[in-house]
Each structure stands twice: as C-alpha cells, then as structure tokens.
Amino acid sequence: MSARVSGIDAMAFHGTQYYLEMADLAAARGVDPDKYILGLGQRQMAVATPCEDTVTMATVAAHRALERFDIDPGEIGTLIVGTETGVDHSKPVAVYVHDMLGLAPNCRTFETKHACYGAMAGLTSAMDWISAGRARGRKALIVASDIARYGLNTAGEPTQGAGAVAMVVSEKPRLLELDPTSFGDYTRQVMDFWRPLYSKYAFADGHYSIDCYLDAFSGAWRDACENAGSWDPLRLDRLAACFYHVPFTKMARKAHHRHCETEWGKKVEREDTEQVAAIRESYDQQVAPWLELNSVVGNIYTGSLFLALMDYLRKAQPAGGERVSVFSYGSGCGAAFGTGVVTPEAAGLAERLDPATHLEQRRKLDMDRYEELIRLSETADHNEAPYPDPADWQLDRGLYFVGTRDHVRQYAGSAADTP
C-alpha cells in the first residue's frame, strides 16, 4: 500500500503586541547598531508582556489558521504544540489550546520538546499519523509557540523574540505537499544550549552551538539522500527556495554555505572566490528574500523555520510545482531535513496567511518600558505575584494570561477578539 500524501493545508502567525527596535537596544547598550542590524540581520524583535505567554500565542495563531482557511474545529483529530518554553513541567500547552479552541474530546493532544526542533517533530509525527491511516479523514493542527528571553544586559539579549506559527496538516494540502521520501534525521547528545528546571533562562555555548547546527545539517541532509535513494532529487539547482532554522537571520547564511559545501562534497574557504561567489548568488536567490518576517519578529525558537516558509508563500506567488527544502535544528541536539512541493492553490491563498496587518498594529517600546516589561515578566506567573493586568499594557481586547491563583494559571478574553 502506498503512503498517503500529506502536507500543510493552512498557516497563521501570531506574535506580541509590542516590539523593540534593534537600533534602540544597541544605543542603550553602547553597541554599534550595525552589530545587530547587519551582524545578526535583525531589525526589530517582538517582546511579550506579562499577559502574553506560550498558551495565548499558540491559541490565537491556531484560531487564525482555522478561521482564515475555513476549517471546522471538528475536523482536527490531532493537536501538537512544539515548544521549549512551556508553562508547566507536566501539563502540556496543547491541552490549554484544545480547550480554548473547543476541539473534540477524541482529538489527541501532546507537547513536543526538543529545543527548536519541537515543531518539526510535531509536523513529521502528523505526517506519520496520516500515513498510518489513523487520521480517518481528519486533520492535524501543529503549533510552534515560544518566547526567547535571555535577560537584560546579556549576550543573548539581541537574539530574543516571541511568536507562534500554526499549521494544519491534511491529506489534501492547499499550500505545500510534503515528500516523505526526502526527509532525513540526525541526533547527537551535545551541551550547546540547555535550560535546567530551576532556571528561567537558558545556558548556551554560542560558537559551539553553531558548529553543532552545521554538523547536524550535514548529517540530516545525508540521511535524506539515503532515504531518497540519491542526492539528485535534493540538488540545490532543483530547489526554488531553502528554509532553515533562524535564531537570527544571519544564521541562514551560514546554514546555506554548509548546504552548498555538503552537496559539493568540499569545504569552501574565502580564497575560493569562484565557489564563494556561487554560494552568494544561490543565497541571494533561494534564501535571503524570505527572511523579512524573521528580521522584524526575532527568535521564535520552534517557529522560526516556518516563519520563513510563510514569508515565501506570501510573497513569491509560486505557480505550483516548485520544490523547496526545510531544515530544522534543535539544540541538544536533533535535526531534520526534507522537501516539499508547492501546490497550485498556494498563490491564491497568500493573503490569508500574510501577517502584515498584525505586525503593523504592534506598538513600539522605549527602553524604559522594555526593561520594566522584562523585569515584571520574570515573576508574573508566580503564585504569590500580583496579577498581571492587560490594561496596564493597553491590551483592551484579546486572549491574555491574568495570573496564577492557587497554583492554577488563569486566562481571560477570547482568541477571536485578539488584534
């Protein structure tokens, strides 16, 4: 029996109501703005208020995906939330989202955690669920939702961000048909980035993590070639676009450089001018045009790869039939590389998934308000903390976290009302 086809049928993004200009952060920290804007490739970063958390962002993004693509919540048979910033060591974010969306009781739910790889793990699990015949005509809802927060005056401060990307996976995808024969995996135990149970903030070995990321790409790509039976279907000259995990947008340049080296079977140094020029041209055509959303949202961990895919689908106006690649990396580490084919319907649906209106409605933070927000967020979910009030942040409508009472998280409002 041949495997059932599946792919991404709907997508939507939801971030925060506030953002910070990277130039303002640089000025406040006594840093040349080009270090952040050119060196990291970041222009702005989304900043979550104490009333915005992984649950609220995931729920709003999921609601938008279902509503804008005319999907009945009753059609969802699996809900997976990929996150590395969950709200409970035991209770999954997915259960909160399931309740707030009003999904059916026979919908299975769980949370996937493997640093920034969690959402890809959910996506491939949904593909397997459909392929195995367990879906029975239903669809899967996969949500990547995270808040990247490293604290004030830290090395990681300019690589923060927050947001959620929701994807509906079905047997008749309207956006991207995923090719299961082109997916490959890689896993290795490394200590490049981790967050102990007792810490609000992660620990990282930044340079080592980049090396781990690049090694994982080569390993996952080679496994994908073995799965496909040949590297020929995955060749760069057959790909219309390449999407990578981007904790900061310049990471995509490093990843694409390794992509070219891995395919060519040789290391390319600066003095190899012809090869360097070829990599630059490939990057400018296949990667760089689709990083705008990442540059104004910042690091959203599990969702960063899929935010780049959304940027392509909203801007490229593909005719259908274009093959694209996706690479997800999660520290610790786990990774996957695969490809998919854009559907003929995708171009006509670009407006439905474009988050431009939401991003235009965000409000700019000044440094004093930003630093106050970060400090308050550190303890906003503590049981003894004052209840965070959306009105304090001019959040007059929407779905928001409003504190912990008797050790139970409380939410108010509706995803349908969130701007």
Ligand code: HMG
Second form
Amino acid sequence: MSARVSGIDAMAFHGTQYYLEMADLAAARGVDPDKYILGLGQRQMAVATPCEDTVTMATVAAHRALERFDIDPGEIGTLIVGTETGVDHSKPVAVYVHDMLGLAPNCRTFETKHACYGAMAGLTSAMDWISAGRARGRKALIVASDIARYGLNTAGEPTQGAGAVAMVVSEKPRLLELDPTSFGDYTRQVMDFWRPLYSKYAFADGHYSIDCYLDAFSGAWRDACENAGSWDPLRLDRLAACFYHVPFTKMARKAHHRHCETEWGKKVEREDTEQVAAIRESYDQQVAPWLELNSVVGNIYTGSLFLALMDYLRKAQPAGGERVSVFSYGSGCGAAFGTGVVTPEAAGLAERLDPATHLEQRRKLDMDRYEELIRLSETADHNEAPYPDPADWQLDRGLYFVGTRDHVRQYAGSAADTP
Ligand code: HMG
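Show the form predicted in complex with the named molecule, please, because up to now only the form predicted alone has appeared in this conversation.
First the chain shown before, then all remaining chains and molecules of the complex.
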C-alpha cells in the first residue's frame, strides 16, 4: 500500500498584546543597542501579561486557523499542542484547547514536549497518522505555543518572546505538501538549555547551545539525505527558501552557513572570500527575507520555525512547485530536517495568513511596566493568589487567564473576540 502524502492546509499566528523595543532593553541594561539589533538581529520582543498563557495563545491561534481557512472543528481528528511551557505537570494544554474550540470527543488529543522541537514532533506524528490510514478523512491540528522567559538581567533576556502558531495538516494541503522521503532526525543528550520543574525561567549554556544546534543541523541533514537516497534532491540550489528554528534571527544566518558547509563538505572560514560571498548571497535570497516576523516577536520556541514559513507564504507570492526546507531544533537535544513543496493555491491564500493587523494593535511596554509584568507573572498562577485581572492591562476583549481557584485554572472571554 502506498503511503498517503499530507501537508499544511492552514496556518495562523497569535502573539501577545504587548511588546518591548530591544533598544529600550539595551539602554536599561547598559548595552550597545547594536548588540541586540545587529548582533542578535532582534528589533522587538513580544511579552505576555499574566493574563496570557500557553492555553490562551494556542486557542486563539487555532481558532484563527480554522476560521480563516473555513475548516469546521468537526473535521479535526487529532489535536497536538507542542509546548515546553505547559501549565500543569500532568494535564495537557491540548485538552483545554480541545474544550475551548469545541472539538469532537473522538478527537485524539495530547501534548508533546521536547524543548523547541515539540511542534515538529507533533507535525511529523500527524503526517504518520495520515499516512497510516488512521485519519478517516479527518485533519490534524498542530499548535506550537510558548512563552520564552530567561529572567531579568540574564544573557538570555534579549532572546525572550511569546506566541503560538497553529497548523492544520491534511491529505489535500492548500499551502505546503510535506515530502516524507526527505525527512531526517537527530538526537543527542546535551545540557545546553533546560528548565527544571521548580523554575519558571530557563537555564542556558548560551554559546554551547549554538554549537549543539549547528551540530544537530548537520546530523539531521545527513539523515535526511540517507532517507532521500542521496543529497541531490535536497540540494540548496533546488530550494526556494530555507527555514530554520529562530531563537534570534542571527541564529538563522549561522544555521545557513552550516547548511552550506555541510552540503559542500567543507568548513568555510572568514578568509575563504569566494565561499563567504556565495553563502551571503544565498542567505540574502533564501533566508533573510522571511525573518521579519521573528525579528519583532522574538523566540517563541516551538513555533519559531513555522513563523518564518508563514512570513514566506504571506510575502513571496510563490507560483507553486517551489521546494523549501524546514529545520527544527529543540535543546537537550532533538532535531529534524525535511522539505516540502509549495502548492499552486498558496499565493491566493497569503492574505489569510497575514498577522499584520494583530501586530499593529500591539502596545509598547516601558521598562518599569515590563519588569513589573515579569515579577507579577512569577506568582500569577499560584492557587488563590491575587487574581490576574485583564482590566489591569487594558485587555478589554478576548480570551484570558484569570487565576487559579481551588487549584483549577480559570479562563474568561472567548477566542473569537481576541484582537
Ligand atoms: P552574549 O554572550 O550576551 O552575546 O549571549 P555575544 O557576546 O555572543 O554577542 C551576540 C552577538 O552580537 C555576537 O555575534 C557579537 O559579535 C554581536 P556573533 O559573533 O555570534 O555573530 N555583537 C555586536 N554586534 C554589533 N554591535 C555590537 C555588538 N556587540 C556584540 N555592539 C546568547 C548571546 C545568544 C548566547 C544569549 O542571548 C543566550 O544565552 N540566549 C539563550 C540561548 C539561545 O538562544 N541559544 C540559541 C541556540 S539553542 C536554541 O535555539 C534552542 C532554544 O530556542 C531553546 C529550545 O530549544 O527550547 C534556545
């Protein structure tokens, strides 16, 4: 029996209602703003109020994907939420989302965790679910939702962010057909980034984490070539665009450099001017144009790779048939590299993907309010703590977290009303 092919049929993003300018953060930390803006490649950073959590962001993004792409909730047969910032040690974020979207009781629902790789694990599971013939004509909803927090005055602080990307996977995808014969995997135990059960903040061995990421790229790419039978179908000059996990946009440049080196089987040093220029040229065409959303949202962990893909689909006006690559890295570490082919319908759906209105409505935080927000978020979900009030943050409509009573998380409002 030949395997059923599947791919991404719908996508939507939902971030936070507030953001911080990187220049303001740099000024407050006594750092040259160019370090954050040019050195890390970030302009702004989404910051979640105590009333926005992984559940609210995931639900709003998922609701938006279904609504904008005219998908009935009854068509969803699998729901997977990839997150590393879940709200409970036991209960999955996915089951809250299932309830708030009104999905069917026979919809298989679970959460995946492997740092930033969690949503890619969900996406490839959905491909397998369809390929195995278990979908019975239904679609899978995969949501990547996270709040990246390293804490005030840490090296990781400028690489925070928050947001969710929802994707519907189906047998007749309208955006991107995924090619299972081009996917490769990589796993290795490393302590590059982790968040112990007792901590709201992530710990990172920052420079080491960059090396782990790049080595994982080479490992996953080699496995993908083995799966494809040769490196030829995955060749860079056959790819219209390359999407990488984006903790900060400079990381995508480093990843692309390693992509070229791995394909060429050669390390490229600064003095190899011809190769450096070739990498620069391909980065400017295949990677840089699609990092605009990441540069104003920051690291959204599981969703970062897919935010770059959304940026491409909303802006590139592809004719259809373009092959693109996706690389997901999750610290700890796990990774996957694969490719997909853009559908002829994708360009006509670009407007439905565009989160411009949502981003324009965001409000700027000053440093005092930002620091207050971070402090309040530390205890906002403690049982019977002062309940977070959307009115304190001028959040007058939408779906929000409003505190924990009798050890049960409380939500108010609706995804449909969220700006
Ligand atoms: P740092 O040590 O503060 O920064 O931490 P730096 O000194 O390495 O500088 C950063 C860049 O700015 C460098 O560029 C500097 O040269 C440049 P590079 O050499 O790398 O190309 N720079 C300047 N440029 C222009 N003008 C200036 C200037 N000054 C310096 N004046 C670090 C940076 C990323 C390590 C830190 O923010 C951190 O620890 N972040 C968290 C960890 C992280 O994001 N790791 C990424 C790879 S692992 C990953 O992606 C997984 C992750 O998403 C988690 C998951 O999987 O769940 C994190």
